[in-house]
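This document opens with one chain alone, in structure tokens, the form predicted alone.
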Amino acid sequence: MLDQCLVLCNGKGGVGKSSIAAALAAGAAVRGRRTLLVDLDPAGSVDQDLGYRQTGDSDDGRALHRAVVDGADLTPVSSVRTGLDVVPAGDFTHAVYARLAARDRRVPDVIAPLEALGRGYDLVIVDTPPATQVALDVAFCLARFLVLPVGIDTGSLDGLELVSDRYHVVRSRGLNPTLEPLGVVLFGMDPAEPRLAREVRADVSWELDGAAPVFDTVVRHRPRAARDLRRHGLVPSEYLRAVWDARLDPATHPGADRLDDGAAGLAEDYWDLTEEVLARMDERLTPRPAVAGSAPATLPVGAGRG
């Protein structure tokens, strides 16, 4: 288990796991934390969010597959951003999961190379696929903290049920008894509908019974920016810079009129969220005197509406 490791997870897709993982990783690296992003989602979008799919630098999970199957040293894609390396996912990650399902390999065989590599970083962020038990088991045995993105759709609360089930299995079997929820991220909220965000926040607090506090920062819904970010392989702060550059010199930026004027707000959301996540991690990892009867919060059994 890596103390400095967090995993983005929800059993439902489309709740912002990959977008948040990429933005957190890039934001932490900008703050001077040497960061490793581990992509465990073969069909995910981290490679597009950070642009290494567009540049042809993704190995589709080949390095992880070789480390698990052949015992090779796990080598990440280095310097995706300054201070940020990545273990990519893809078809070869599917092959790793197939071997685990066939019992040709065990979960510790996957964890070992990731743990060995991750110890060289200040922060490790793991992105996981929706509704994939084996990927959650790998991530939950590796990480210390859970970050749970949810959207407006109540189905994203249902998606927490699979997370809760695997969480309790991993803890109850002693595979990672220190695993704990760090917080919930409200993703894709409409700034023009603050009441709706408050309702989602209340739903989450009720469903999880306060076990995973909701982060103050809410990530807003900006469909034009979201499309541009993924298409161009930019994180929000980089997209904001592109918007500013286009405004300063529109003659050299054809199509500048199609950039999202709301990029500043979105970049601010991710910047503030990164600050919150890192601060909460640092607080949890700072040794404090033990208080009799105290224990870390745990997810309630059967979290979600399922």
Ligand SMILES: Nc1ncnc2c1ncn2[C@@H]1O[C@H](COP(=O)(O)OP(=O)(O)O)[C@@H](O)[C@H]1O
The other form holds:
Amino acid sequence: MLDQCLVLCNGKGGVGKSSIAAALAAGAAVRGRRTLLVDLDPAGSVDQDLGYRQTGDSDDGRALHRAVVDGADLTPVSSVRTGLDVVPAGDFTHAVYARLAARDRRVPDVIAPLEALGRGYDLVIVDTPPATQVALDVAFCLARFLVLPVGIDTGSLDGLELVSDRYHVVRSRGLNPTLEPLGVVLFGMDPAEPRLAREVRADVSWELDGAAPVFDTVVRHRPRAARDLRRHGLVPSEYLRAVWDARLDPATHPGADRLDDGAAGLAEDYWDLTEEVLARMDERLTPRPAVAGSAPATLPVGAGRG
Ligand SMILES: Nc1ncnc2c1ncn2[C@@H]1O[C@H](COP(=O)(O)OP(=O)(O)O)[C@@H](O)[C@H]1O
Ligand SMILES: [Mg+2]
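For comparison with the form predicted alone, would you give the structure of this protein in the form predicted together with the ligand?
And the full complex, kicking off with our chain again.
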């Protein structure tokens, strides 16, 4: 298990796991933390968010597959940003999961190379696929902290049930007793509807009954910027810079008028979120006198409903 490791997870897709993973990873690297992003979603989009899919630098999970099958050293794609390396995912990741499904293979075969590589970094961020138990088991054996993105619809809360189930299994079997929820990120909130965001925050807090605090920072709904980000392989702060550059020099940036003016707000959200996540992690990792029963054995998802 890696202390400096957090996993983005929710059994539902489309709740912002990959967008947040990319922005946090790039944001932490900018702050001088040597960061490794581990992509465990063969069908995910974090590779497009960071742009190494578009540049042809993804290995489709080949390095992880070779490390698991042949015991080769795991080599990441290095420097997708200054201070940020990546273990990509793709078709070979499917093969890793198929191998794990075989009866004699165990999750530790996959953890070992990731753990050995991850020890060389200040921070490891894991992006996971929706509804894939085996990927969650790998991530939950590797990481110390869960970061749980949730959208405005209650369906994304249902997605926490799979998370809660695997969290319970991994902890109760002693596979990773230190795993703990770090917090919930409210994703895709309309800044024009602050009341709605407050309602969602109250619902989530009620559902989770204090098992995972909700981060103060919410990520605002900016569909135009989100589309541009993924298309161009830019994280929000980089997109904001591109918008500014284009505004300053419209002649060399045809189409600049179509860039999203709301980019500044989105970049600000991710700046604040990165600060909050890193601060909360640092606080949890600061040695303190032991307190009995500090992390809940289960996430009480669904407790407040019905
Ligand atoms: N701030 C945002 N506002 C609106 N849509 C967004 C925003 N950020 C990302 N998106 C879009 O939301 C969708 C889901 O995001 P994604 O990060 O891929 O979720 P997940 O990894 O949970 O499936 C994608 O189409 C993405 O482009
Ligand atoms: Mg994703």
